[in-house]
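Starting off, we have a lone chain in the form predicted alone, written out as structure tokens.
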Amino acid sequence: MSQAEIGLIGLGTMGAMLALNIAEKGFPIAVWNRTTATTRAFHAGAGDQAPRITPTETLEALVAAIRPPRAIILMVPAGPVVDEEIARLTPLLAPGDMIIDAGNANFHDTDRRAAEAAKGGPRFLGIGVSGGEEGARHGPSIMGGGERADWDRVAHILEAISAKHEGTPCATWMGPGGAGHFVKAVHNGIEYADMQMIAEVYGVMRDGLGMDAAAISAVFERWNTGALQSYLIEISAAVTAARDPIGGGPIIDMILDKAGQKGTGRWTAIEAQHLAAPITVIEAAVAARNVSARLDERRAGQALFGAAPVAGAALGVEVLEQALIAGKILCYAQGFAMIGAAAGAFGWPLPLPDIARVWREGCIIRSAMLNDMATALTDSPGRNLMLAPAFADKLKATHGALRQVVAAAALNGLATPALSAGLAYFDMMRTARGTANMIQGQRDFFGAHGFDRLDGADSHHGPWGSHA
């Protein structure tokens, strides 16, 4: 057998998806795990995919298996395993060979990775995969992050994997280092706000409108063929449409509502404090996860205050399309801002038209309005997507509804963390006159902290004398 053209560390769930892609579009590949008999397992179940890989068990044997220079895949878990594996195969590379972390790495550590790597070693690259499951068996988005060339050398198998809009790759390079693990990041952050906002809008459906799953799913299915198409609107109604195989009730309605994490969407609310950048909706939502892990609390709060009142929101569901539409666009507005605060800070490359771009298919985000925001992006760089002609317009048709959706539910009981989180924001983007002006005279009262007056004079401080 002739030797592979790259190599994979790692046979779990997208790991062994990712070979099999790579496989199927015909790039030999030779894999390895630590379970041997994952390995054979693995291999033993890949079909006709099976001739293009070849089952390795010994990282020696990998290593060896592949035609130089050698590019090797991890898809282990974040954190030490991956600085493990490096440690395991730098000895047994040659100069030239590279490593590709494809996991949920933090960027601060892709960063350091690729700063060890220059002084020598292997070269390295640490690129985010979005997509779940399907999307590494069949095509996920690819945001790459290295250096330049080394990601030339391996495009064209990532290009030929990943998801395809129109025929366009959704995988690209997003600068150095950690770039391409912080566009996931931030990927993320957006996913978890995306998910919250529907999850809001789906408890007001059930317990402002009264709303059954059926029901609620054939709200989902509808706008899924509007303004609002997207994976995660798609399996929203495929969630609520779901029967319980145990009760044959809803299965929506049997799942505990605790929200699980694996800590991505708080890196990027993390993050977002260094860098200055608001991004209320996706703290909003990391938020909320964190609240719903406090089952016990919350059965207690309902204990001494009472339960939400039930079917008292008087809302129709064309308003809480809107405002689904509003909060969508503003979420996204603080994301990609806080990608161009990266750019700024890192300087790095960070293309926002071609993260737009990327995220159009395979990827958990995927929605119709991205092709919109790539052509936003492009046709006013620097400016704040809410701001750009098109979503400013479609921002003055649905904040409104946003409103309604919101008062409605303050005034029912019913939480809507993430959604009102926009419409705070969109109310500061559209006042030219905050009220940070009180903030500066008390920084200025009690620490002289100084502040900027309208007219311009050199006066600097209040006149708080003995007071301060």
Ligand code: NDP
Second form
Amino acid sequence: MSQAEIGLIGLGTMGAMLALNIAEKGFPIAVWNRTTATTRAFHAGAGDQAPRITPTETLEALVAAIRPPRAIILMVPAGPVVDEEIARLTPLLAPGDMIIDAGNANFHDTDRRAAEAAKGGPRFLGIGVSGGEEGARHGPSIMGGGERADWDRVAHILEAISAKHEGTPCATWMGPGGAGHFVKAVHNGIEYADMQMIAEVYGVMRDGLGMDAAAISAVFERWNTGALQSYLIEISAAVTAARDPIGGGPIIDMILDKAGQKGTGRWTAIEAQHLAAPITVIEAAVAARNVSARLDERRAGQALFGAAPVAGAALGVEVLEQALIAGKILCYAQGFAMIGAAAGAFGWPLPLPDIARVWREGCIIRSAMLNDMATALTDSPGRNLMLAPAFADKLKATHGALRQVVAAAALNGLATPALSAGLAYFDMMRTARGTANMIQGQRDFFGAHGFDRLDGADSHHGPWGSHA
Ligand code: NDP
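Let me have the form predicted together with the ligand next, following on from the form predicted alone.
So here's everything in the complex, that chain up top.
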């Protein structure tokens, strides 16, 4: 067989599917996996794609099987394993060869690896890949980071394997160094928030309106034909419809309410603090997962304080739909604003409209609304999405519903932390005269930090005198 056009290390869930996708798009690929039996089983099960796949059993054989200048994708667990694989590969590679880390790296690690590459190591790209197993097999969303020339060298392959929105590939270069992995992290943060808000309206339907899983599933199914059309609403309909193979009832009623996480949402929240970017909806979603993990304490809390005084929450599901639309807009407005802040802080391009475009298909947060967001971010460059005319109109039409839902939930003891955070952000962002004058007064009182005056007068301290 002629030499492969690209290589891949790590035939786990994602790597195996990416390799099949690459082969299917007509690119001969060489693969290697730490456990050789996996490589053999993978090739034996590759079906029609097997002829374009070269299985190898040593790293040397992998490198020899790829046409120079080589490009090798790493699809292994993020963190030290990536550094170990880079260290093992580097002595085997020739100048101009490239390593592409396609795992969920922390973008600071990617920045460090890119800086090491710039000192003379192999070329290095860090790409965020979203869409899970199914996306990796049939078309993920790809967020690229590294030197533009390196991206251009492999873009034809990455674009070919990516998801398409009306023929446009969902694969874009976001900027140098860790830019691609940074955008992937924010994607995951938004994913946490989208999921949390859906879980909150599910909770209002279940506990506030007394609806059963089948009725809730029907609502999600209906919403998926409207403004909320999205992969996450679609799977929420499926999750609430599925039956428990053991007991026969709805499986959702048997699933323990403790949410897991791999940490990408937390990275986003931490980074937002460094950037002074308010992403309160995402932060609330990360915190909610942490609270969910404290099951014993929650049980003790219920025993001590009693369960929430749930009565009939006087809400129609149409109001919940409108509230979710408002929450979603506010969450994405925060996420895009955070990316905008990073572009300024790190000097990266991070093209916001293109980011909305690559998220339209292939990734977990894909939704109909992202197409309108791409348009709004193009038409109103540099503007917070909530102030862009199309989304300002949507918010004018829906923020009342968000307020109704948050208020009803509060009165009925139903926790809606992400929706509440969205509402509080909206109220702060629509208040020209906020309350930070009090903060400034306090800061000047105890620390002589000074303040600016509304009338612009050149007097920056209060008359605190002996009280200070
Ligand atoms: P898996 O656990 O399914 O596979 C991990 C792969 O890495 C296996 O091929 C494994 O080889 C290999 N590996 C593990 N440890 C080592 C090591 N020390 N040295 C060499 N190879 C090693 O992981 P996924 O495919 O799910 O994830 C891979 C990456 O993709 C991660 O960064 C993940 O965060 C990211 N990702 C995952 C998504 C998902 O939905 N699963 C979505 C998007 C990104 P072996 O067979 O020998 O164990």
